[in-house]
Amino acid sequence: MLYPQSNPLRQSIDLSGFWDFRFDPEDAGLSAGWANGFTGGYPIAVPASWNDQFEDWRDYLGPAWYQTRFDLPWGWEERRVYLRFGSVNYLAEIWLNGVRLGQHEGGHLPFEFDITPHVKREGNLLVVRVEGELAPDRVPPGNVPPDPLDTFAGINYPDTTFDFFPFCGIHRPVLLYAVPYDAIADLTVVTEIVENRGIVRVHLDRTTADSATARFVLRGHGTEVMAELPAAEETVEAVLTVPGAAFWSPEEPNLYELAVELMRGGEAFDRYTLPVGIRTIAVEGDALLLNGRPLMLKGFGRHEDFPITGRGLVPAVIVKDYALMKWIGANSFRTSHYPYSEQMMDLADRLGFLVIDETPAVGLFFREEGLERRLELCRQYVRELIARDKNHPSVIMWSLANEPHSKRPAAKAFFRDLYDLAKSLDPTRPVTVVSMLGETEEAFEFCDVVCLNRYYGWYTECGQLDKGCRKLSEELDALHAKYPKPLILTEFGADTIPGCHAQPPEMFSEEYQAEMLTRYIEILNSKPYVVGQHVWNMCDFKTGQSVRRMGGFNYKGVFTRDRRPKLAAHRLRELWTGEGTKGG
């Protein structure tokens, strides 16, 4: 799914700002007609979570209703016109001047509607019944039964599987937007390289198959290729070849500028243009290659999570973030637990961070109840997050889910589904399941990469580093042994309450956090087969509430909520950069 772009052949309008919203905790909005248009509510940011915009509604998850009104820009009539939401958590149903255009499950993943037949000159009505209530057959799932075998059930407010607080909402941009009859639907790039020269091969789709030319031109780095091809099909295939290409890295994130035009009579009608990154990223044996070269990722789990707007968009976080994880000497990250916004991964193709892209499937269980239901939305998330985010360099490898309850044994068929359907895809990345279970976590017989998490001397041997350390030492290696892959520890860290100090180091203390990190590094350095290790967490975050999070967060972050460094932050710029602190 391209992302919408204004040029002069395509227009794109952002529909953010204030809306009119209103709870419906009775359910009584559909009944009541409130699909063409309602009254008495309240103004509401968008893009933004609903739950702390208001001074009693933090809790609330159940229907809630959107409207706002547009017109048309001139010309537009004589285009298609589309509506798209970003991200609209978690069940979203779409009116337009009383047309029920449709519904989307699950947030984090783009859809949008064909709203030519629709939409009007002047006076148009959009609005949106937003629900996120928990439930065990929805993705991730809440109100889980209890049982032995899924160990989260019941311990949280909101009582979800998983430890972060479910925001709603409409949380990135609503946009609307106009691109010829005859149009590029879309594109999918695929890169090689040979000795020094990159090869882009580029995959169009259009919306109609009608006699026209496609004409591909790839600009950067004082390179220009091009190539014009027949296009009377609804697909079209190029191959660009560009010698002496300068590749995309994190050290070196060089770009090129693909720009795809369709051509009648020697004129374009209509124009996409997509950054595009050459290289190429592989597993062999122990090692992950980018470039043919071997990595090591250094970097963080995260979260989309600010005061006030929730899991809303702000682009000044994404700007700050990626600041703070340059300076601390970070080279990737994980979008934990589900796809982060757009503009979060357009900014890792700029400066050069490597992405494990991960779907919403967070807290799985494999009981019979609900199974089929889970497993096809699990389908749907791979299927919409491939779709998304194929051409982006930054994103080196899948993931299919996060900690999963995996002790049953409907589990490795979920999940050897799932990787197939990724493969069938994207066979060009490789792709994982991040599992707490370690060596009885049989998906990783047919994942490419194993992603563990653990916290050895914080949730077990609380307080005892050193018994801790030796378990998290021996357990890699029996785990390599077993399944001998390269190995991520995706998880490691301990809550920290910011200005909490002990000598000698104890647990929520800044100091133990930094110990912790320190000695979970220096293991993870001397094993070979080791390619990446993600501290959990870039930054403290809201949870619901529960005996083990003080004031309802998650206090992992080596950065405050608000983005202010614990020791740990400073530590871990000494070990990943060399660098000591200014003065210090």
Ligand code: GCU
The other form holds:
Amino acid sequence: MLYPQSNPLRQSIDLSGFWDFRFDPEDAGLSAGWANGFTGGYPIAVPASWNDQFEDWRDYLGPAWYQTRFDLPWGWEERRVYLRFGSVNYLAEIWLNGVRLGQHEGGHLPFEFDITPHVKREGNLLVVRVEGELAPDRVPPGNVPPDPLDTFAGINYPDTTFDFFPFCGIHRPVLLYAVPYDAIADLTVVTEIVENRGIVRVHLDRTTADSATARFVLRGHGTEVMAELPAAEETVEAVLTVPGAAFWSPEEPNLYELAVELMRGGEAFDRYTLPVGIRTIAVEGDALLLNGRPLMLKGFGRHEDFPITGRGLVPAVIVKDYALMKWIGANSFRTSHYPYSEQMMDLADRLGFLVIDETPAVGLFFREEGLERRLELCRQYVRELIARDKNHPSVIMWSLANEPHSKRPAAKAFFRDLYDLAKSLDPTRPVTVVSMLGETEEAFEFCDVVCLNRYYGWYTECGQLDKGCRKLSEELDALHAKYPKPLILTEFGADTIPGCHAQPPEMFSEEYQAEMLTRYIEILNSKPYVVGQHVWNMCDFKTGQSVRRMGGFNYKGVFTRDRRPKLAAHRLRELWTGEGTKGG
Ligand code: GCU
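Return one more block: the form predicted in complex with alpha-D-glucopyranuronic acid (GCU), after the form predicted alone shown previously.
Whole complex next, starting from this chain.
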């Protein structure tokens, strides 16, 4: 699914700004006809969560209504016009000029409608109903009835099965875009390396099969390679060979520009340009190889989370977070626990970060009720995520879920289904499940990489880092013995109150977090099969309320929520870059 772009042959406009908004606590809007427009609204910022924009609606999860008006730009009358939402959490229903376009379930992934038959030259009214209710047959689930085996139920408010606040709203840009009727619908790029040559395979999907010519031009690093092919089908395959290619890596994130054009009579009538990074990713034995060389991922589990905007897109925070990750010596992050914005992914390509790209499937449980629906939603998310992010060189792995409660027999088949689906859509990347179970996570039998979250010395062995670290080291060896494949410790950390100090270190002090991360990293560096260390979390973030979350926050960040470093940030910088140490 290509991100809309503007050039002389296609245009995109952004409807971000202040929209009209109304909460609908009585759920009266549908019957009151708000789909045709409503009165009594007030301004809301789009994109952003609604939870922190108003005085006292933080814990309200919907329904709520948005509306905005727009005219079509000059010259769009003869074009095919689409309406695209980058992310609406959780369920969105859309009307244009009173016509119901449809709905989409699941936040953090884009969806779009062909509005050509319904859009007018001017005076268009766009209405969106959003609700983020928590339910057992949704993904991620919530309001799950308590059960002796599933200890996650009923410990948070709002009652999530996951540890972050269920922000609601239109979280990313809403775009209108126009393309010719005969247009480039999608591009799939796969790269290979043969000696010093880059092989770039491009699959082009078109909206029609009318006869035309497809031109592919790859430019960059003093090279220009072109292929011009007859296009008489809905798909076209091109192979471009780049001699002496500049490969993509975190150290040198070399990108080329791929320009694809559809032409007739020597004239281009559609064009799409896409950055291309020539790189390969593979698992071989206990190693994760980028361009044939072993990787060590250093970085974080993260969240899209910021004061007031909640889960909404904040471009300046993206720039800041990459600057801080560069400063600290990180080369990688996981999009825990949902796909991040296209803007975040584009900068990972440009700045050279290795991304474990995760679906929104967190807190899954495997009791019968709602299980089939949860599997359908997970399949949808795998398809939507791969369709959106398949062309990013920075994406080196797909994560099907975070910390599923897999203790029940249905879990293994559930993840086998999703693993096979992911591989069928993208055979080029490793696929994993991020687990808290360890040896009893049966999905590790077929996952390409073992990803484990561990907090010995925090949730257990409290205050006893020696004991916790011994337990960690022994378990990693046992897990690798059972599943001999590369292993990433995808989460480890400690809640830390900024300014809280203790010597000797004590839980919640900055010294304890720094000491725990240091001891864990020493162990990880001693295991040849460990290919990644992701600290939990990069920044403090908003959660629901619970006895474990003071003021409704998770304080495991090595930076505060407004991005100020704790002692552990300096310690990680020393460990990951050698800077700041005497010999650094
Ligand atoms: C889990 C979970 C995180 C959570 C963390 C914690 O591993 O994956 O989402 O925030 O533990 O308890 O801090």
